[in-house]
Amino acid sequence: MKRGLHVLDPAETPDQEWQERVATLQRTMAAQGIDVALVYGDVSRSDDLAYLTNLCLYWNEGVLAIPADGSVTFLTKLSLRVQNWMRASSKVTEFSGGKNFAELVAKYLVGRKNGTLGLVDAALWPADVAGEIVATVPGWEVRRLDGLVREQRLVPSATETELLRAAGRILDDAAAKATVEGSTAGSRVETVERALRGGGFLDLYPSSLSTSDGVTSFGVTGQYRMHWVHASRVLGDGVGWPGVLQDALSAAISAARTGATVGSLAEAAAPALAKLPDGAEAEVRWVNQADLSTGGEFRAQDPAAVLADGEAGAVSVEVAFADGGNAAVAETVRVTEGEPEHLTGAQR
């Protein structure tokens, strides 16, 4: 369940940009012959819904129906009381409530000419929900689609970039306060919870790793508006292998430039990582901010993937030591043609 501040501010994201996000998706749908697209969301992965409408699923789940032409409709099992709150805090004007999504989709399609129904990012849908919908819409071709909305989110707009910068500043300050000398596991979590919730973060996930020689890595992944940032720091003075880890991260970040491949980040970090203790296994990862809500676990690392200008994501170096300990360092950066812009981190 999300517990932070949900905001709809036209000064941050103007109406025209909200309209263009839906219009861009509708143009893609038309090009692919999709008459109606459905976007599923629940509390753990609702960024596509938020991107298109500013809807926030503090709990429960929902389906957004997007026609190739016209306004979107949110299909929900939530009560009228909650729908009123969602109407006031999102760009959605049409809601449809009911007991299950199959009935809601069938009701939504009544009066529409049979055509093609697309399930956006179908691989991530709950199988039972998708199956029930397919069984309830005879006469319609149901097509399983890729992440059409995610693709729009991979390179943030100018307004989104400003929100990411704000998120990075708040998270960096919180992480610095949480990792001062003498901090404890409990105080670190308490500090970032207070600082990030107070700074307007909607959701956050603190995490800790430890090694047999007593070194702790403290990481935070947080959601500010609909955007995600991540940072992980190794506590201590950086002497020994922690310094090697930081050198590797710096090299990987420097390589994150327009046109670089994800694999080239690992290549840049390799000379530093070669100095880690024997038996240590290191991985250099790039996770676009569009995938940070799940830590990128639903997207396989593709070494051949090319970084686009303006793309933002987390560069991380994660190490598993031979004796079972683990450590990680990470920062969120924005890809440019020159030196990457640090959204979190000391070089910000």
Contents of the next structure:
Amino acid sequence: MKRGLHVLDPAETPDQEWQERVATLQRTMAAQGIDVALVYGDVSRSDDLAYLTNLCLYWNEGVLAIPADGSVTFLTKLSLRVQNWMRASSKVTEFSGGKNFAELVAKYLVGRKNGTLGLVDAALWPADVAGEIVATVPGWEVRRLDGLVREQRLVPSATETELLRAAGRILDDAAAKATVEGSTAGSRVETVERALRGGGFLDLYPSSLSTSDGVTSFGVTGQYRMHWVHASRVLGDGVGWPGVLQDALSAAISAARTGATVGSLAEAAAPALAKLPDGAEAEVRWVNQADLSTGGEFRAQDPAAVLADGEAGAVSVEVAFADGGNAAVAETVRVTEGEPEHLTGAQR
Amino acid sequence: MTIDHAPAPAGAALSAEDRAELRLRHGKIRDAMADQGLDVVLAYGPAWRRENIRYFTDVTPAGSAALVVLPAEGDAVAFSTRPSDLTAFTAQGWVGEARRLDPANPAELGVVLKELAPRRIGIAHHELVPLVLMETIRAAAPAAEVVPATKLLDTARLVKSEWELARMRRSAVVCAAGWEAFVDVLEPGLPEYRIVAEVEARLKNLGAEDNFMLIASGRDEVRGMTPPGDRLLEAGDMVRTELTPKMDGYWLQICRSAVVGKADDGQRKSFDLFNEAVEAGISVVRPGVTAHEVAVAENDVFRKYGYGEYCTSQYTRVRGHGHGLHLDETPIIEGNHTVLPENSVFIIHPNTYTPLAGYHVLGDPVRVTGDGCEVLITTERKLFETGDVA
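Would you generate the structure of this protein in the form predicted in complex with its partner chain, following the form predicted on its own above?
Every chain and every other molecule in the complex is listed next, the one we just looked at coming first.
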């Protein structure tokens, strides 16, 4: 849960960049004939909201209304006293509070000429909320949109890249400390909680996997400001199949270059993965940092997707063994035309 | 969220206690299903609302979305977006089968529903099911009536079994340790977020799976509770927290405030007011009491001293709330006439702003007993002061 440091620092992200993020979305809306776009978020998936506003949904749900022209309004079920905190820690100046999003949307649209209302990333909206909005705004065409905000986030800006680098350094150090010889399940999580939250992370998700031969892999996904990084490492001396996994990950990372396809990462890892024990099923994944809050699980892995210059994400190799054990290795990298830049990992 | 699971043989037998608990749960749900004419209950759990998934599986999945399908007869089937969760589900053994949930193509869910051919489906957290899944559900069972079943599950979870109470008592021990860690670290110059880091570290070392925590520091200007900022503590600050660790799936909350150094008169008066309100709330708890009655008892103390306006939504939210597999179950608030039966668990916390010392938090979790209530934590209810800081 989002219970770590939340700040709005103009030295990290200047006003002009905040304005340009909204303006870019508004240009896309204009090109698609959208008069008002709505972005939904909840405590577990709110990065689009944070990207446009620096809002932190530490609890509950929210909807951001973006007009084709003008400033954004946050529609919230939270009370006025929390809105004051949100006003102080975000770029939002206009709030509208109430118990029902459809009623808030209807109230927001009062006085506006009927037009087209777009639901950003519509497939992931709660069906009830979407249905209630449609029923509450007769005269408006409600259109399902793709992930317009996510698409803007796929290649980070220079300021975002600097934040990702900072995040990667902190997470890498924490992961290294947590996976020293003799660590326990409790000590590993204790270490990353202290190091990451103490280092200014807002959110983090440690996870452990194990196999029947007693090998543990320990992973951490963490959010620093609004950016996510991930690393997962197998504990031990790397002898046997863990070494094979690491070879596969190294090969996949090396293949993550500008213009490469996601499928080519798996192809690069395949020779190493062929050495895994019989019955093991391995999956090589690329998850853009924009999707790491949900582990990339709301996006299908498209082998034909092409990696863009400057794109940052986690390369992972996940294995399910025939006897039910699981293991995973992963690092976060930034794609370049040459060797990828390691944001986490030993080669950083 | 941490899941540390070793693989177990397929079909591993549950212990006698686990089997009895599973039967109890299925019995409760199926009785309600029969009352409501439901052929299937489908529990949906996005990452922030997984209480019903845990109720059916005794697993908190790591995946971003999970589902459990419980037919009127037969085993439940669990789904998760994360493959390693499927191992966890089957290793735990509370469901008969575990399948991958692919939000981009949730065909496997459709297959299961088509096989069941339900006429009436109840969905717990219906209000959170994304369009892509709802359309799959409707396509797989086009003739079925689909209705919300959130309340059905909330009601089933309200009364805790002895099996559950044993787990909640473990959470209570961790609550106390978390508060000790909180007080231990307070000193002038420490940023708020570092307090959280130290508390989280202590809780996780003790085995907590998660923790929900709000915090605020300062004096009478503090009006609410949020995630931490980079504000540095100063001598004389009151530092407040709602601290809610989760052990074995069960959340329990402690609310306390501490002063960095020695408390001033306003802070002491504030504590006395809030302590009297907590005691008033505790004093009315008995089987059959309503959430409304508990809230009135707390608020009457504020009204008695002329602070009644600070019990309104302008300054606060609720006078407490239920606990269990979700941390914020039935709200303790005036107007909520939900009956709190024996073995329900909730926190009594009259947390609000007053001009005495700013936002103050104080509260204890309680279990409704046959003749009153049991306070579940041992932490002393007092205004904590740190060291000898002037």
